[in-house]
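Take a look at this single chain in structure tokens; it is the form predicted on its own.
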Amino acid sequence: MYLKPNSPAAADAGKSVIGFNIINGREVEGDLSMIESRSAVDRRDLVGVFPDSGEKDVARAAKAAAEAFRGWSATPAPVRGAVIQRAGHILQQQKERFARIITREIGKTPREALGEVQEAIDTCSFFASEGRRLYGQTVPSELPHKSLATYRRPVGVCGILAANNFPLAVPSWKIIPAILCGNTVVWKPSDDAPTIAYLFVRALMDAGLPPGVVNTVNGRGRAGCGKHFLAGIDKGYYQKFSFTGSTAVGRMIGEACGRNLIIPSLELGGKNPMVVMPDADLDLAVQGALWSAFGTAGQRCTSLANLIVHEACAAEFKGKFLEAVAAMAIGNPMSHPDVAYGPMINVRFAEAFRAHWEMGRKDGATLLSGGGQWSEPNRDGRVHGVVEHGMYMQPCVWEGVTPAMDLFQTEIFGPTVNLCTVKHFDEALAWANGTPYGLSSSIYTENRHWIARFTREIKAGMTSINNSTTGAEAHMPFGGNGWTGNGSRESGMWVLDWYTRWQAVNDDASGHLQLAQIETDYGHARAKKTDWASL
């Protein structure tokens, strides 16, 4: 790793990062050019520089990977987990420095950006300990002198591609039980967080991690990098894939998983439900929509989209949420840390955000805040510092809208939400239900009837009663359904299944042929018959 100075604009930010791709255990640089990663808080911020891998570069990792695979899988479980166990005390020793890099890197608040590398931490803390507990089963055998038990095996090489917004949290969700169950990793960090990434690698090789265990490419997106590193399940790189992303990308990974009879682990959008019924705690309730709608500017695939209300408490919600919205602080993280939500991650996400804005129109829907893109001549009293060298967008709020809209069915990574207004608890479920989208949800109120029926009927993965949609812990299982993805789990116990394979062993002592269901004596030649026609 090397460091040069910033330029003298962003100095104060910190230094630059000039980084690699590592692959075998050792820091190489890319068969083509270098790309930058610049700060989403001001973009005059370098902070770091790393290879756009080519071809080449991808080839050489799935090598790496696979030689690594057979030294790696034969490591008892327990040292595995012992080495993860390492990594997360180095993230606990280093966390405010990652914080730091997040915070430039993408634009997270320091609040969230520490939260992130907390839930790394917790997640190498979890798997940690589930080196000790990779249990299979024994199961008592039809035939005597017969054994029977399964085991968990890895599956071989994991190719991981994740998305830019917890460019540290969502990929360790991944690589930490992947390489704990045995398996090797080629991984194509975000480019708009490559350094992160880096550092994350060189913790695990600072904890004891074995050349080739873990491997990465760094690059563009579709048009470099990415392609080459997709194309790599076709072309057999990969025993595993798993990705977090858009529904259209994940559609393509899982067509290319399907044609290779590899079973992908996929997180995709969601277009996430917030239910406020009448008997609800009203604070309480802003306070989660304000969470869930605006938390890391909208850019979370569990942010609240569609904000249900009940029409008997609609105006006093409507004009409590406002009021929020309006005191809300918003701007430059790094100058100011205690505002609610810096800047969009990149220009790509920007463009997108503001194009949303003629959908609304299109669609009949009323614009009650928001419309615009901060800068020096509009700002006002909510802004905080230098916000001229970001894409830090206004937060917008939406009245009118129904399940009929383009606005309610489309997933829209920004701060912005939906007010929608229902008459009663039947048509709140139906709208909460209402996309083909199927990941968070959450509903305000105290009636148990209510808070039951909605448990069991939102076809979201994950349901909140009075708290946010956002929020994930270590231990549970993270995920979603129809157009979130295909119903893998990460985090928890329940990833497990995703990165191992179950394996039947058959041990037969009785020194000759034994054939089940054919030989087996179920005690009908020793059965007596009793006379039951005399009772």
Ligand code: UN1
Second form
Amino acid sequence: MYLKPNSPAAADAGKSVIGFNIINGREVEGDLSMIESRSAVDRRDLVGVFPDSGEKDVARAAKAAAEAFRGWSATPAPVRGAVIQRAGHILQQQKERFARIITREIGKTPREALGEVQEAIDTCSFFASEGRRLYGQTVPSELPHKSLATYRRPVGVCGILAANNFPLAVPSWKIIPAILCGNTVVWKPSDDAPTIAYLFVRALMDAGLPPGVVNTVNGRGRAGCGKHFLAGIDKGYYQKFSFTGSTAVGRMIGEACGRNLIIPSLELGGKNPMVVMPDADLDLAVQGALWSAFGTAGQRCTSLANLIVHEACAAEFKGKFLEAVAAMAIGNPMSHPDVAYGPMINVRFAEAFRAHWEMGRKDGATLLSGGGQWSEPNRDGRVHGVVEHGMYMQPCVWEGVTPAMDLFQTEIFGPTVNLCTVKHFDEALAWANGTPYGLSSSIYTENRHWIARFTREIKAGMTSINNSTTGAEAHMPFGGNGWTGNGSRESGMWVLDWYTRWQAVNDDASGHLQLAQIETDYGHARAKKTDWASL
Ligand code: UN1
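Alongside the form predicted on its own that was just displayed, please also present the structure of the form predicted in complex with this ligand.
The complete assembly is shown below, putting the previous chain first.
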């Protein structure tokens, strides 16, 4: 049944909204009941209700995407790019409002939320112009009157599933290049941020995207819609699947894609190291570590986990770092936009974060800061605004952490960091490479030799010199190694290989059957026969 929605944009004015799936360009209800999207900032605040989609909704969305593929893939790439350009303009016009909705839904600070919208705008800018490139190659043939060329061809329907921590930027990394390349999409937005997802698709439609090119199915995760959405891989709904989330779910998706001969893009966990050497600008390193570890309350794939400090500067660094942690403003990002970080995004994240306190104790690490959740009775001067109605965690700093500990090896989404002390550069590098993950990394030093070695020998997809582990730019390849994924990369020109297949075309104008390899003479017939021995 089709219902006219109230205005979801009202979410930025604090109203509760009724949201819909968007299938074939229409706002539709789901087959099952509804899910509630509650604000991470204040869980009493109902941001919206959205469909909890079932098997039939997923089937409908996949059908719409499959039917839209023919027309959209035949639309010239520069025209597809122009749609994306207009979508970028709409995001630009709505930037502040979209950012407010991100803050309200998932509790990211306004500054970071604005950055997230900008990342989606940057993605639109990049791929708008890619519509006028999407280059193939012309290749010389070994036979006369024959032309060889390569074309990027779209793959088909893309299933898209991403995490709740970048509910606009990361889906845009997937959806924008997917549609620029001529694919169509079925997207299951995060149930923690359905409103921003809804508005993003509305922006695409306002920009002129034809019906069915991007479809959404909202709902719960593994227990509900997520299960049906993933079952679509075995049902043949998708020719491509792109996922950002946990390594465990990524493995499952990889297996399903493998048996269906689909190449997935998998951006999974991280346990990102930062090395601080004694010659570093320690104040700069403290700022970088603080932002990397506690920005977005540590709920980023690229968050800093293991802070590996050379023993020669360990005491001084620790002193400065703990001072900075103690001075950090934390709290309600809606009433106090300048806080360093806000709440945990959902109950599951909060529970996993609480469980890590016990993990650290079992490991025998020492807790230098944190270990609790802020509440009215325990709040101190650094806590701002009402924190009773969300899950606001104290910043955790562990000391004496070594690679043998679970704390060092296990990805923990939340505001926590491990202080580790090493004796020399080689040990720092070994520890930085000492987890199964390999997403992001950072080193603070001025020493050219260490910079060169770290850059070459670190097993991470992304490396920063004298900067934070986070903050990837929208036109650089994003992705990692090891348990971080399957080698896929997002963003920039690199992502094109994950949403297209190369087609090799040979065009023979000779008028007769020419056989490559068999008839090619390579000049043998004309070769002279010099008697080299006589010269
Ligand atoms: C993520 O954590 O899933 O580099 C993405 C960064 C952001 C994107 C992070 N631009 O931290």
